[in-house]
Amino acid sequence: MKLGKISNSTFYVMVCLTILSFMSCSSDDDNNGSSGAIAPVAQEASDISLTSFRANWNNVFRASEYVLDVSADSGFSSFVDGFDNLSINQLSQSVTGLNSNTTYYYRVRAVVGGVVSGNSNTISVETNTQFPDDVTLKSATENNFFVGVAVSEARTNISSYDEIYTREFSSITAENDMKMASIFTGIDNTGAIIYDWSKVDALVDYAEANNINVHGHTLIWHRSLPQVLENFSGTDQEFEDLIEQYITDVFTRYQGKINSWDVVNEAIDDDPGVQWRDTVFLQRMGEDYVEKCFAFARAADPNVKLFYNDYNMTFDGTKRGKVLAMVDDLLASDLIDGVGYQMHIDYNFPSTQQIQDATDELVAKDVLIHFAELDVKVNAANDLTELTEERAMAQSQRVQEVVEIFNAIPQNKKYAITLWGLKDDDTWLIPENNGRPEWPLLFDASFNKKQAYQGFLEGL
């Protein structure tokens, strides 16, 4: 049959319709749904850290939203929690609570007229395992806050510490050589205290020399008392005058050089319905005793921030209470600046909301806030003998939360994170638990830096 000559515009026609035909019986694949709504094209992830990455997609032309899985397999047969079927307005999402050295995978879906299309291509990343090694935990927390650890006088004579705390760390506290015990050594026949004050003196030049700063660690504590004092067979008012003269000539000597102290550590007592913890200043001073110290402090040198320190601050919401009474008190006479939360605390407790929630507690008060003596314990059950990788993260990812909270602190009540300690084997702990195993603090045994150091890193 023959076919008669056709019009442009009848041409024009048929091509249309045969595209429109084309179109509507082509199958889907796998980057459209049934809508025929278009799949977003996954791109590259950005800010890559240690336990983060920001992922991001191409704009999709009406799509209302869009929905990111986020894997460890990539095979999506699981998914990150929080980042299964997510549905997000944006070209981009932050991904966090992630491990260190694992690759992950990232796809995403759009949302067009309320029909989901298929799914992106797949990207991959992996996380972060360790900062630039010029980043150390003093340049990181520069001009922001102190960054602390607990030292002792023997130690910074040793180079492999050496080395670490004048690179790491903006701020020393003395373990043990400044309590009283180490530096109230007698009385002699005049009444007289005498004195050691060797060990502070080289503590002291040996920040000056490195620039660092120097918190003092403490004046009052009733387990670092000196047997003079323990059997002291004097009047009540000559063991105050004692107690008075002691704090004064600790000022004196070093104004200027130690610009901040713990004036009395650990006075509550753990029982609820007790306020005073049973010492021999509560018996000798009365109860009224806290504040009598801090006036003598505050009276020897008006310029030293002078601070309170004591334990399960983050948990212990009765203990709290009374602390906090004792510091408006304190506060109402203009004889406190700062308050010492210590952060002996355990991978898996408290809870983050817990320790946040206290925070918030003393971010209320007008104090500066410190997070005194930070381990963090992963071996209280006992059932460990060698620090494993898992458990090694999840130290590593409180340190990052713990970081977190005090670095959202307003910045004028920020003071310092001390760490109660350089490596692991030199830890209080171990003693104290009987030679039970435990790792708690941001370097190994020989030096190296641990998961829990990048972690503190991360949480800045």
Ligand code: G3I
Contents of the next structure:
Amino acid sequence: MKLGKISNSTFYVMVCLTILSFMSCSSDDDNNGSSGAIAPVAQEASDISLTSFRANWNNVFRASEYVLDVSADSGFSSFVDGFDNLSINQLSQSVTGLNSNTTYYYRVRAVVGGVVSGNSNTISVETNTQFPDDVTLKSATENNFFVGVAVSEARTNISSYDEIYTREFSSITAENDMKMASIFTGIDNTGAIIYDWSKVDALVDYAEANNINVHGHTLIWHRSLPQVLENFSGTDQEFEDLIEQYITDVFTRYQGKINSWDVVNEAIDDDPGVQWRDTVFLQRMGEDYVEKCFAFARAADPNVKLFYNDYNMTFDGTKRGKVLAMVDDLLASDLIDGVGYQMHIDYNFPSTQQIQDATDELVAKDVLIHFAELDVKVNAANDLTELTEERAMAQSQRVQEVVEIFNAIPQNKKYAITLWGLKDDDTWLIPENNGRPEWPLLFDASFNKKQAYQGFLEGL
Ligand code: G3I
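What about the form predicted together with the ligand, after the form predicted on its own?
After this comes the whole thing, all chains and molecules, with the earlier chain placed first.
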């Protein structure tokens, strides 16, 4: 039995098949069944993970189906459950439910006109090795870049969250608690801003106690507007003064404690022909409101790293072009230090090349790079009622690719990868999509590490 590589005689069989189609070819290889049906050529496995891989083979002319065997034994004396003579009508098959760090073998046969060919060559494949328990996201990225998670202040007080936050992550971002609507609660009768600092104070203390970085999110965002600003009855100048006051007060209070902030979030319009999203900030402060906010922030504390953060950056080249042109303008005035690409992506979209190209464009700028808000949808088509092993593997592969792309960024430009939540059932995507099931994060609802977690580590 041949292992791994394609034998010369098998190659000869393939050439015969391609050139002569209907003519019969002779070979002394055991790949031709006595029936005359041509055996496929098994190819190297792909998408190898801890517990799965994808078996691949070539097309056989007029084959109506293929049959696959997978075994932990090169002699195929026994088979992996469900993979004994498994009938398949495509040229690859995901093999799941395997043990880690184990060698498996596969071979395939073609069925042509009801006749089954002999066996293909045999491919051997070794599943990945489980990372030891003391390897964490934090330890694996130490001194390289921050690995962050979106948290809520309330969850830092729940031991099962706290245990993972502190074990796995070197940075936290408040999913909601540091947004303007959470902090800026009103205006008193002297015109001064009324603040509720309680959750931010608690998060900052938590981070300090656990030696975790805090990335602030977000000072200015049209979707987190205090009621009093929405219906503001003062002049435009008074509105702008309040924004300056707010930014200054936040930076002053957390000086030396929050060292980076998303200053403005999602200011660029999705319509290709429109530069600025129509928001109250645009209406009240004019087209240079983004620049003004960055200038207020810079003046309030020159040591804080200032970020712009937006979505669809990896696949909407037009929007990205607008964002990067704005970044150039801010750089020209030394008002920006970093850019967050929100990574709300799918297991199969956008393409790896699109993510790579978008990243390359950002690497060409003199900014820190944040892969922000990472989550990987697996059920956008609503075709799952539970997370299948195959989809979990595809998700893991995707996470691995994203981490690989980030990790290849020049060291001095890597800021952080931030997961947008800890565990699947906490994701914003479920309420956002009216309850559609989704499993986009690295931990399952029971706080267990998913394959996607391993994918993150493998990406490093
Ligand atoms: O606070 C109430 C709570 O009291 C109530 O029980 C609950 C019932 O649904 O609602 C709670 O508020 C919700 C809050 O999330 C906390 O769960 C808000 O209604 C809801 O609008 C809010 O959604 C957040 C959304 O931003 C809007 O602020 C999501 O959690 C958060 O993930 C999402 O994050 C944004 C980023 O900041 C910017 N980029 C896009 C991303 C996704 O929209």
